[in-house]
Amino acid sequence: MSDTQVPLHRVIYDTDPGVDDAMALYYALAHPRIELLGITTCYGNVTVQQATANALYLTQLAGRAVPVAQGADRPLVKHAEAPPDFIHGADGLGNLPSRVPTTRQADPRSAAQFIVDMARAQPGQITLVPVGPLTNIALALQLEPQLPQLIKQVVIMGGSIAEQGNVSPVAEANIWNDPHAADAVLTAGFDLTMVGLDVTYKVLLPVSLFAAIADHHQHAATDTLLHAVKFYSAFYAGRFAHMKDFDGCYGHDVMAFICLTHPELFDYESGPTRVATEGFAQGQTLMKRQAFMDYPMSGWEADIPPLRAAMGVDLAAAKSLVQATLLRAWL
């Protein structure tokens, strides 16, 4: 089957770019089976204002006029955390030495309103791919409680079922940044797949891959991505002993899009999943992995809907997809 015969995934990308967010964005723009209908921005890796500026900048560099709607600037309940500039740079893109002027402006609607408007206009057709805190999706649910019935599917990068966390022994950063929003989204009844640290911690992408992509395209977009990836990789080299001599990074967010376009590459577990909102375990994603258990503790009632969590992935195939997709003639 040719690329033109394959049905498109019509996507709203909810993001806080962020280096791995930029990888994922360019994968989405390059992939022939993805139609990017809009980008909604959130705080997280950077402030929401910087996230919006980065989304506009990255799409302009790539020559794509994708609508960008600015979203939440803080969590629903907990206090906002400082952006991790030591991971992504103060600007979220590895502290770019310069930028060309951005001429595009953000959509006047809030991210939540943009999501609701698009879902109502195209019921059952749109996939949400959130790769940051889930605040915008939770706010959209407040505006439109029927959103799970209007959205085709949700594929998130976030959480962890068996793997240790990256902001605490049990919590992944996106979920921890707004655990109340995450619990609302994970239990709302979406057709939802969670691509978390259980698989993203298995996928290491070398700087040489992005250097080859930049050399192939000779384009400002891939040059910018390469600069950001080098900064991001330097952080990982200083953080993890097994990455000290690797010269590369994790491709966290791009794995959500790989799961969308090639779900057959993953192994899954399914079950109701809740998020701890308080205490030392704040942000932990807890799946009921034994369906036969009847817990006396409240919060695990039979009406809590299940979700799918990616637990394993074909590593070689995933890496090859990143490379092959970004080497396509998409710029």
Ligand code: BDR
The other form holds:
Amino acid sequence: MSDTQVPLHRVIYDTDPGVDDAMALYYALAHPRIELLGITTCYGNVTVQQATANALYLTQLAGRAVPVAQGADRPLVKHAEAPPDFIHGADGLGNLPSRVPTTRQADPRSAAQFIVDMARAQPGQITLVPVGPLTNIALALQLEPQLPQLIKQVVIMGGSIAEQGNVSPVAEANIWNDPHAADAVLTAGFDLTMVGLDVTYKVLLPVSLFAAIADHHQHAATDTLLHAVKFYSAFYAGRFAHMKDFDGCYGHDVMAFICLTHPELFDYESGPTRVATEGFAQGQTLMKRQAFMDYPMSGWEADIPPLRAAMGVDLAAAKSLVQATLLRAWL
Ligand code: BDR
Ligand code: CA
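Please could you give me the other form, the form predicted together with the named molecule, since above is the form predicted on its own?
Complete assembly follows, chain above in first position.
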């Protein structure tokens, strides 16, 4: 099937850019099957103001006038955590040495209002791809409780079912940043696919891949991405023994888009999934993996809707897709 025959994914990308967020954004802009209707921003890797500035900057560099709506600056209930500048840089893009002035402006609406307006205008058409804390999606649900029926599907980067966490032994960062929002979104009844550490920890992307892409395009957008990826990869080299001599990184957020465009590359498990909101396990995503079990404790009633979690991936194919997509003539 050629690129022009396949249906378009009409996407709102909810993001806290963030180096892997930037990688995912450029994958989405480069991919012929994705139409990016809007970007909504959230605190997380950086403050929400910085996330908005980065979304405007990255789209401007790529020459795309995608609307950007600023979202939540803090979680629903818990206190905000400090942005991890040691992972993404203080500016979220690996501490860029300079920036050209940004001429783009944010949409006047809040992220939640933007999502609701778009979903009402195009019922059943829009896919949400959230790759940061799920606060904006939870706020949109508060504005429009019918959102799960208005949205086609949700593909999140976040959580882990069987894999270790990355902010605690059991919690992944996006879910941990706002566990109350995550529990609300995961149990709301969306057609929801979770792309968590179970798969993103399987896919290592070398800096050389981004260097080849920058070399191919000779463009400020891919130069910026390469700079950011180098900073991000230095963090991984210092953190994980198996990455000490690798010179590369995990592509976390881009895996959500790969799952959207190429779901056949993944293995899945389905089940009702809750989020621990308090205590040592705060941010843990817990899936009921044994359908036959009938748990006596509250919170696991039969009406909790199931979600799909990606558990395995064809990593060579995923890596090739990142490379082939970003090498396309999209700039
Ligand atoms: C997730 O946390 C953020 O730091 C990344 O951008 C990604 O969305 C990985 O746990
Ligand atoms: Ca992110």
